[in-house]
Structure formats: structure tokens, C-alpha cells
Amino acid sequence: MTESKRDRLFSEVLADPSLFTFNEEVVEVFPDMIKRSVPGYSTIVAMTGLLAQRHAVPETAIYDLGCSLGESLRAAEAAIPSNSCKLVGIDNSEAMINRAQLQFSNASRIDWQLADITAVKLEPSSVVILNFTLQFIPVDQRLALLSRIREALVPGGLLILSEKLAMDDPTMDHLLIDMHHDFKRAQGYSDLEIAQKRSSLETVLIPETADDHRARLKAAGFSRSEVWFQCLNFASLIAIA
């Protein structure tokens, strides 16, 4: 495995900050930059191998769209030791899906496939995971993409969905977001950082509220959800088919 490299991507000052996208530059820091910017993310990662083991059903597909490097996948093939499940991790970035193939295709039965999640046919499953993923689909789009899952997955299969959450009150909305800057200087982020970094993804990730992803969750038809994560604005969701 690939040693991930310290996130500098946004120390220096930058003329024009560009749209942030997950390119080459992404990929070669993305351990380090997710584990530093996402307060909870391994506490996720690690449940979501948990609750692919409790809903695993035996000759269904493991879906991660949108997986990156792969992984919450990775923890859910190693909650199931067997290979009665298909585990497929599905992303758009060429550089995400090219290191997770270099780095884990000989020791893993992963099937890494470049695709767009929103346009890709899904098998009958038992389990998808989006983590921190469906912020990054148009708002529009969104609904169409949740109700494909909700068609794929069998009986009382599961959907995992973690998100960087708004918070219907303005000002807990304020508050959570400092306390996020908080949490990102502790781990080493400075002020520039932030900024440019918050400036990058501000039109390309859009942030709903519980009530909103709840409220679509059962518009595509699942029977129930809850959120069963939260650390400062980041949570993840839980729904059953």
C-alpha cells in the first residue's frame, strides 16, 4: 500500500482557486485530508464493515458509490469473510479508481469500476454505501439516484448515507461550521487552509439538512431512517428497503 502524503493542497495562496475536484493531486493526499477534515470518519468506516455484516445477504451485490480509495468497502470485506457477496466500488475519478487497483486489487475481491453512479445499472443488493458522497450530485439529481438504489436493493436491505449536514437553525448552522474550523486547525490546518479549501468545494458541495435526506430517503421509497452517527455537522445515515 501507497503511503498517503501530508495535505498541503491549499497552504500556499492561491491566485484562483479552481472547483474542487478529485484529481491526481487529491488522490496522493486523500487519506491524510479526509481523516483530518471529517471529525467521526474512521468511527464510520469501521461501523459500516458492522452493518454490512448484519445486512450482508448471501449471492446479492455490496455497492460503495462514489467509494474513492475504497475504504468503507474495504472494512465491509473484512466483516465478510466469505465470498457470497459481489463487493463492487464504483467511482467517476480515473485517479481514485486507478490507485485503488494499484494499491488493493491483488490482496482484494473488490471489482473497482470508473462510472458515474448516477447513469451505472445496479445488480440486486443487499447493501450501497454513499459516504460523503451524494453531497457532490447536483440537488436535482439526487432523488433519481436514491430511488435506483431503493430499486436494487433486495427486501429489508440497507443504505448507508453519510453526509456533511446544514442544520435548520441559522445559528447552530454558524456555530457547528466554526467548531468544524476548530476541529481542522487541531489537526493542523491553518486559517489559509481552511479558507481556500472551504472556497473550493463551496458550489460543489451542497449540503442538505436531516429532515431533507429523511424526507427524500422516503420519497424513493425506503420504509424508514434514521441517522445513527453525528459529530459536530457530519453525520450518517441509515435506511432500510
Ligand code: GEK
The other form holds:
Amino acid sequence: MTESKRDRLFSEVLADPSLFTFNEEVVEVFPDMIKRSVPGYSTIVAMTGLLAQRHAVPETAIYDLGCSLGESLRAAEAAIPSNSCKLVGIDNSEAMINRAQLQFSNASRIDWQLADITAVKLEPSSVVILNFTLQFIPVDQRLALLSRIREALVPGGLLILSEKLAMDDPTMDHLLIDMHHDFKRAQGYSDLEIAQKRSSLETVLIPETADDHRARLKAAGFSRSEVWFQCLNFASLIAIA
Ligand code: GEK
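Cool, the form predicted on its own is there; where's the form predicted together with the ligand?
Below: every chain and molecule of the assembly, starting with the one above.
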């Protein structure tokens, strides 16, 4: 996993903890931030590689949509030794794509693209990775995106969808949110950092329930889906085209 500077972006009182964006400052600390914020992140990345290995079909594309620095796609790249698939990482943060390109251009087969995943044309693919990205797409655009992914996938192709979840039961929702904050405290984040990050993300990251996701996957034309991993309110689903 990529090493990075320690995330201290929310450690001082901010007069205006404005909306979270994936800018240069965030890119600097991103690998540290995501590891200390998402319980199970390393497991999901490693398993993404194995899932991609199992479902990769020669002469098709493997996409990582909202790839950030490409941890998931690089796990897939390591698991698929031959040149048989085209590996494409797409993100609409220029800072992210520039950093990914700079860090990995020599050692990697990945094609990094700066684009909006709600608008980009997808080529026939066998694996599409959406790890912690759909949650940042406006809710009313999510079905259209999943439908386009479904159309791009070859029969039997795989979508890996990892998300922060909301729970149906408000009591359990609060409990898992509190436990997530306990996890962040155990990772060294202060109460101030947790509170300011939360308000910065509030209107940007919109979680939904696992049932919402599975109903939408069905509406998008996926034949079956399953939650294969969950730690607190963070989960990963697989869906078969
Ligand atoms: C990982 N998958 O390390 N088009 C393209 N990219 C977008 C869009 C969009 N419309 N909206 C948001 N993004 C990664 C982690 S981070 C998750 C993904 C997080 C991008 C955004 O720029 C950011 O890089 C990424 O989605 C979400 O497994 O930080 O919690």
C-alpha cells in the first residue's frame, strides 16, 4: 500500500469546515486518511484483486471508477499477470489522477483518465470496481450510472461496489456510527477531527442501506448481488451482470 503523510487536515479548529473536496491537500494524505477512516479498507482492496482475477476475461477492460490513487486497480493488476485485459482508472480529481500517473507511470500498465464517471463512455468490460465512489454521486444519478456499467459488462461480468452504509433501524444506525467513531479514535483521530470531518462530508457523502443498493442493482439489470464483506457501517457488495 502507498505510504503518505499523516492526515491532520481537520486537527485544528476550522472557522469554516467547508465541503470536502479531493484537492491537493487531501491527495497528500489520502492513503493514510482512507486506511484510518474506513474499517476493512485493506481487506477490501486485497479481495478486489482476487475477485478481479477470478472474473477477468481476455480482451475486455477492467475499470476502477473513482480510482483515487488506484489502490484497488493495482491489486487487480498484481493479480492478473498477463497483458490480456486493459486496465483503466478514472477519477475526476485532477490532483488524484496527476499523483497516480506520477507515482506509477513507469511500473504500471494502467491507463489513468481524468473524467467524470457519470459521463464517460465505457468499453466492454469484465470487471468494474466502484470502491467508495458511488456514495459521492448524487442519489438521482446513481441508477443511470449503474445501468451504463451493467450495459458495458460482458455476460457474467462482475461489479464490485463498496460503500459506507446506512442502517434501516435508526438505533442500530446510531450504534454503528458511534462504533465507527470509536474506530477512528483508536486510529488516533481526535474528537475535533472526527466532528469537523463529519460536518465537511455531511452533504457530500450520502450513504444508503444495503437493501437500497441491492434493489438499485436489480433495477439496473444485474442478475444477482450479495454483500461479501461488512465491518461496522462499511460494506462491499458484488453484483453479476
Ligand atoms: C480506493 N476507490 O482507494 N467522477 C469521477 N470520480 C469521482 C466522481 C465522479 N463523478 N465523484 C467522485 N469521484 C478509491 C477510493 S474515494 C473514497 C475512492 C473516499 C472520485 C473522487 O475524486 C475520489 O478520488 C473518489 O471518487 C472517492 O479504493 O475518499 O472516501
